[in-house]
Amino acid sequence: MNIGEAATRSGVSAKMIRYYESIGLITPPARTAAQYRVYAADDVHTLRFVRRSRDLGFSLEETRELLALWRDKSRASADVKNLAMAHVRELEEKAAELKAMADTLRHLATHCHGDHRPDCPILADFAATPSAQAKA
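Let me see this chain alone, in the form predicted on its own.
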C-alpha cells in the first residue's frame, strides 16, 4: 500500500510518517523501482503502536524505548511497567500544575468586576513584579 493508504489505516498523517522515518523512529518501508514507498501490514501495525504511544503523551524518545521493548520478545514486563509508571507520575505532575494555574486564574477572574471600568486584577497580576505576586 502507498503512504496515503498507510496513513489512513494507521491514523498517522503522511507528513508524520515521513518524519518518523527521517528520525529513525520507524524503519523505512520498501520502495518501488520509481522510489515510491510501499507499506506492509506490519508497517501499519507499527504506526498504530506509535500513534497510541503518542496519543498517551509519550515523548518520541519514550516511544522509541517502547518500540524496542515491544520488538524484544525476551523483555521483562517490569521494564515496560516502569516506563509507563514513570510517565504516569509525569502526567500527574503536569495535571497538578495545570490545576494550580486554573485555580490562580479562577481566583483572579473572581476578583475582576468584568464591567466597563478599566481596573482589572487579572492584568494587574500579570504586570506585577514576582515579589508582589507571591503576596497575592
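All values derive from a computational prediction rather than experimental measurement. The term rigid core refers to the maximal set of C-alpha atoms that superpose within 1.5 Å between the two forms. Numbering follows the first chain given and starts at 1. First, how it differs from the form predicted in complex with another copy of the chain.
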Second form
Protein chains: 2
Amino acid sequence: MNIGEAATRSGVSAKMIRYYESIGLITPPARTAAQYRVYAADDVHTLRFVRRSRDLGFSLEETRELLALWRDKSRASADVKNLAMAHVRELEEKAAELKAMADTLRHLATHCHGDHRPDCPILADFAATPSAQAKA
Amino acid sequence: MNIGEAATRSGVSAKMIRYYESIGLITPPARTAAQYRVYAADDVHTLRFVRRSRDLGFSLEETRELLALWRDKSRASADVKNLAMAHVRELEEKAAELKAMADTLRHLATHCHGDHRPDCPILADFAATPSAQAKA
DNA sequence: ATAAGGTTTCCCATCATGGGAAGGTCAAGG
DNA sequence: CCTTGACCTTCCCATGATGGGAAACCTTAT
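Just the form predicted on its own so far, so send over the form predicted in complex with another copy of the chain.
Okay, now the whole complex, with that chain kicking things off.
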C-alpha cells in the first residue's frame, strides 16, 4: 500500500510517517520503481504503536525505546513497567502544575469584580513583587 | 541599569528580554552611546509582569493582551476576568488530559507483572487495534 | 491525451527558549 | 597606559513535533 493508505489506516499523517522515517524511528520501506514508498500491513501496526505511544504522551525518543522493547521478545516486563511508571509520574507532575496555575488564577479571579470598573486584583497581582504574589 | 541587572531583578533572562523587544512585546529601551540597552525601574516591573503571566501559563500573545489591559487604565475588569477565566478553563482541560493519560497508563501498568518475564500488557495494548485499547 | 489526485523532495513556520561565536565596551588594578 | 575579566552587542543555529506549501513527477480513469 502507498503512504496515504498507511496514513489513513494508522492514524499517522503521511507527513509524520516520512518524518519518523527520516529520524530513524521506523525503518525505510521498499520503494516502487517511481520511488513511491510501499508499506506492508505490519508497518501499519508499528505506526499504530507509535501513534498510541504519542497519544499517551510519550516523546518520540521514549517511543523509540518502547518500540525497541516491543521488538525485543526477551526483554523483562519490569523494564517496560519502569519506563511506563516513570512517565506516569511525569504526567501527573505536569498535570499538577497546570492545576496549580489554574487554581491560582481562579483564586485571583474570584476577587475581581468582573464589571465595568477598571480595578482588577488579577493584574494587580501580576504587577506585584514576587514575594507578595498568590502562590502558583 | 544594564540588561543583566534588569534580567536578575525581573527573573527574565537577558536573552528573553531582547527577544520580547524584538517581537514588540516590550518597548525598546534607551541606549548608551555604545548601544547598551538602558532600563529603568519601571521596565523591570513590566518584565516581572510578563514573567508572572508566563508562569501562569499564558502565551506571549495572551501576555501581550494582558499587558495592554494593564496599561489601559480605563479597561473594564470584566475584560480581564474573561480572559483569565478562559485561560483557567484551558489549563484545567490540559491538566485533565494529562491526568487521563496517566490514569490509562497506570491502569495498564497494574496488569504488568514487572518481573523478568517478557510478556507485558502495556506493550500489548500499544500494539492492539484502537477499538480494543484502554481509554485514555 | 488529458485531468485529477497521489507522491516525491525541499524549504519554511510554529512556540519559547537556550547556546554559542565574533566582536565591542567598561571598570578595576598593575 | 594597558591588560584582564566581565559585561554587552548582533547573528545564526538548535530544540520537539507538526503542518503548509511549492515544484515536479507518477498513476489511473476517462
